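Next comes just one chain, in structure tokens: the form predicted on its own.
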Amino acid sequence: MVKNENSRFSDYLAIFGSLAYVIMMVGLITLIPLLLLFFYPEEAYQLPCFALPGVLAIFSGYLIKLFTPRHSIKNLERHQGSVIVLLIWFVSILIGAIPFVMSGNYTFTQAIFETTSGFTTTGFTVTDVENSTHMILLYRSILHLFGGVGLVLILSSILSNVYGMQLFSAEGHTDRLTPSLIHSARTIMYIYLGSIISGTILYVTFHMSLFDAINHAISAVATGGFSTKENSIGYWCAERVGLSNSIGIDITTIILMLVGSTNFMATLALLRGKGRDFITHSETKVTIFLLSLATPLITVVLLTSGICDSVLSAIDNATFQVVSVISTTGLSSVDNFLPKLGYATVPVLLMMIVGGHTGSTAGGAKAGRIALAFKSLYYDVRENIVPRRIINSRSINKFGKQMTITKDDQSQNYTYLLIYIMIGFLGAFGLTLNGYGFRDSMIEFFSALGTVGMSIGIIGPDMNNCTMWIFIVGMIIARLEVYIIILALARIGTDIKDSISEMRNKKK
């Protein structure tokens, strides 16, 4: 018994020691905005807001690693990876919130809300962007940058050890782009950063300032939604930058959002010239279907409601908004888009629930699970129609290959989707208890649960703390997905229960 207890204690010390890298990484993240002092020296008064927590975090991480050198885990036990991933995100959010608090413009809850929204790439904000400093605005985008592909993926690509690779898988990265998981992580980073750099260049070409270009390229590829302007992408309208530049900015954003929300393995197949594998991939089919269904509908809404005064403008804005929703980005070319939808709110809500691809920066239930659910439904109906003596195989197309669907795959998929919808209703119910209407609560919470970040009017600096914490929990569940949190809490509960039991046995 003693040996097991010591082993459990040693494991948790090792987990604590592994967080040292996370603490140092978040410390470095908080220092990045200080580079802007070379361009905006008048913002030097905010230097302590970023320098102090950054330096302290790096120093604290170093000390933790220094005092836990002998504690390491070569192979994670059952669900231990989920515990570490959960702790990594909690620690990152807590440290990441410090610059907001120190700026004096956020309460503690608002700072946690903004940081969670940034790291989870939701895009909900309580920031008055028009009156914020460049350092705060860049910091918000940096949270998107690191949270988009996952904090663990970044650590894995840097550390290159087995332990990191186990966490890489535990965070939900299941598709291998290359035979090596290390190379997979780095390949994802190359695609990710390459897309951001390309997007920045294109934005500048279309008369967007370099600062705004960097922020929006990050926001679009990370499918985040933070903007440097109150009107989001709508700020660069034809009247301000010219029709051709405005359309160019919209098209660039649409491409970046689609890249971010597409499975990185599917993107790699497309880059390698395997267009057929990309098109026949089940998630690509779901996305194309939703885009082709929703875009004409939203176009009609924008025309008939008088929001757009021409067919070209309506098609441009409708395509932009539909891609923004299905990619779970939340950037907008139409001011107050959701409140103006009317009858088109239902398909937009469904797109929020579906979301982007697995293995991408997007949120939602994921197009892969929706594809599997409908494919399973088709097979179940078919089995009830055709004679039982005929045995038909069950498969789904993944990256151009037919993959066998097992009964377990179907069952787990149905369970996940059911839990996802239940959490959505519970969150909406919680918002109604805070005085909001059921319709608005449904749309707003599913927007959080899908990391979409489009608001129908609930989100704002005037929200009470209870409402903000409901959204915070929803955003964390959305980013880590349901099973990681359930498995992590189950593992922690089991360890606590076992420890208490061992202590009682020792007393006897």
Given for the second form:
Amino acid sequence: MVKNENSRFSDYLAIFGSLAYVIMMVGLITLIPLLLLFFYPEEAYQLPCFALPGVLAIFSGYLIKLFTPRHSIKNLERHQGSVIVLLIWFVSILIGAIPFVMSGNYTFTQAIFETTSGFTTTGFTVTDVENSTHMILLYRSILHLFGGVGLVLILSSILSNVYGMQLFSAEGHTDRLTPSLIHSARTIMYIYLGSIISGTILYVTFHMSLFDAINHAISAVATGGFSTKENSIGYWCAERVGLSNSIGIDITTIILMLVGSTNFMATLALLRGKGRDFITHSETKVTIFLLSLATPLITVVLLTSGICDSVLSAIDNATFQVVSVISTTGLSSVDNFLPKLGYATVPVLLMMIVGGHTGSTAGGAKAGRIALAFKSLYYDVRENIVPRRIINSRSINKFGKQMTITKDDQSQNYTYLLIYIMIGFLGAFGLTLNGYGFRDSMIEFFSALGTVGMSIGIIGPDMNNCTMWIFIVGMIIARLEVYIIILALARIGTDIKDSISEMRNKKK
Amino acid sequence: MKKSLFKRALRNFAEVIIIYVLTTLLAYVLDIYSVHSENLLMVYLLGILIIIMQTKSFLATVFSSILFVITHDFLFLNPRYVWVSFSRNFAITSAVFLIAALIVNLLVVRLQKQIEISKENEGLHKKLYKASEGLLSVHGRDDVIEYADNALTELAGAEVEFYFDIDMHDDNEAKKWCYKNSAKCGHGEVEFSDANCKYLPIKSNHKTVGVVSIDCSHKEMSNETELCISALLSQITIAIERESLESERRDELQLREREQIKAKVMKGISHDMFPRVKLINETATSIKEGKNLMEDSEIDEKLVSIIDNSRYLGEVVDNLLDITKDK
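Given the form predicted on its own above, I would also like to look at the protein as it appears in the form predicted together with the partner chain.
Time for the whole complex; same chain goes first.
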């Protein structure tokens, strides 16, 4: 349906009005670190960095809500949901970057980079964590907290919105835990927050400070990767906290990362005692397969390269690193993990591409798509081998149920994976144009595209702006999944084209 | 009722505190950037305006006005962080703040009320329009009355009853009075004000054709609603009249058709009868005048012709008589 100019304009006005709540929410996010002033009053000089943008964002959002017309979009038109989701993320990143800029330690591009890395739960950082204030460090983790679960999901759980479900799906949440949208959103929030609280308690038990515990629990469950220490989790080594505590911290982190990267529906199934459904789920099988393949390999690499001096330490660190990559978290127990891998960077790169489960906080192409791709390949090959008179049904296990695979599903899946790989190569090419080697560019950009956040050495405070913007675009594409961006841009393009042709007709 | 008031008060209090904290935070930050205290007062004024918009509460307005002025004086006026004793400036600032806040509060509350009234009227007019539109497409007196019943019930938000052909021996005095005097009475009116229902006359061509009663025992009827009901009643009356006229027109048409059919039949019959009568007459005349000259067989033949034709005529007359009997 071709809409007239006036209704199209008022739809965009309504879209703009709906951003009011987003702006207020981001304002609130920006104010949270101020709570630390009760514990670290010496950091009061940074109060304006958070208070000013936070309060102004809340007031601005309130005024926008007040002044935009009450007209609301009763039902989203084709791809309008994607436009809204894209705008939500853009606005959030812009406002979220202000505290970094105001702190005086970041340029505008660096601030956008850090905020994008936080919201998209990538974990790349240009922050000198050892010399940063607690407020900045907590703020980064808070970006992970909200970005991990999804900004739209948080909005949906707060507001009972007419078009909530369309936005919910548009942000990439394809499964509903319960029939009610609000209930689904809140269930996800409870699982998420419950994991963080449990993780914090365990970390403190293993002699991590409360501040570090909160930050790392958020980072692990959100599969973000920001750490309060330069050496990441490796800071809490056996020499510092004792072997048992060090292993305890590693195991806690591994569990939290796995929880964060597992489909929330699968987690709910496990919590409800449906272990069989959880184990037979296709994505779980992919994760278990990759873990069992990669962990021994990395263990050998760590031992042979002299990074770890004992088998136990090698197994511990190997398991940690493999889980960190496959969950796309990016936390590290080994200093400079990627550069030391050598030939083993190839399986690591493949794990970065696979990523975590759909409907989780993790990135990557998603284990579900990989499972579907391989299953489709298997069925295609089988069809060519077995006699034609035999009818083969195509199905894949989803939470204990066999779901039929249609030709459409297969084709869309292959298309997505192709686009994903193409974007990866394109980004890597962009990095090579900035003077980086092809291998390093591939690993670094796929790390961004998979929101892993593990760096081979390109990421750092001395990156040029062009490189940073390449990574920023890559991280946004990764978090929103490429289709949303394509559909949103297509929609905006169509609306602009229709508006221009209408204006021309009016002139005639 | 008490619970909802308490909840409302709690919500207002929470809103005041949140806005107070945010406003103070903003003022504090602006103060760090050396913004003058007069401008910081404007920030607090903005905060009060937002409180008024959100709470629309007189109490919240007064409370926040006083709180904001005290906070501003404590935090941003020299000597800072000291409770100063009552001063002329403080009194003037407080008074001006309070008056400004109360004026805005009054305006906002009135505006809000106007918006509510406007919304209600919009709803009423929408119902009226829908009902009027429906009346155009309904046919048949009984269907019109049934539709009108439903439409009025929806418009009034109360039980409605139509009365036509009022019996003067009815017990309901209010109904009879309304019908006889062609004026409204009942609940909220001068006549029969203690009645549960309001009675409105249904007028057509300066003649009252009936009465409609609206139950006002559960809900008072606003002026706007009554106006809309009167407007709808006129339309209902027009619709009923339209249906009556339509019915009359149809009857007339039927009658005319019947007459036309009768005339056709008579014409057909006379066309059929006349030649036979003429034949009988001529045959009888020829027998009378020429019976001495005719053969017996010829006379018999003519007599048979006369008998046949007269038998036929007899049958036609019998049929005509039967038709008139059926009528």
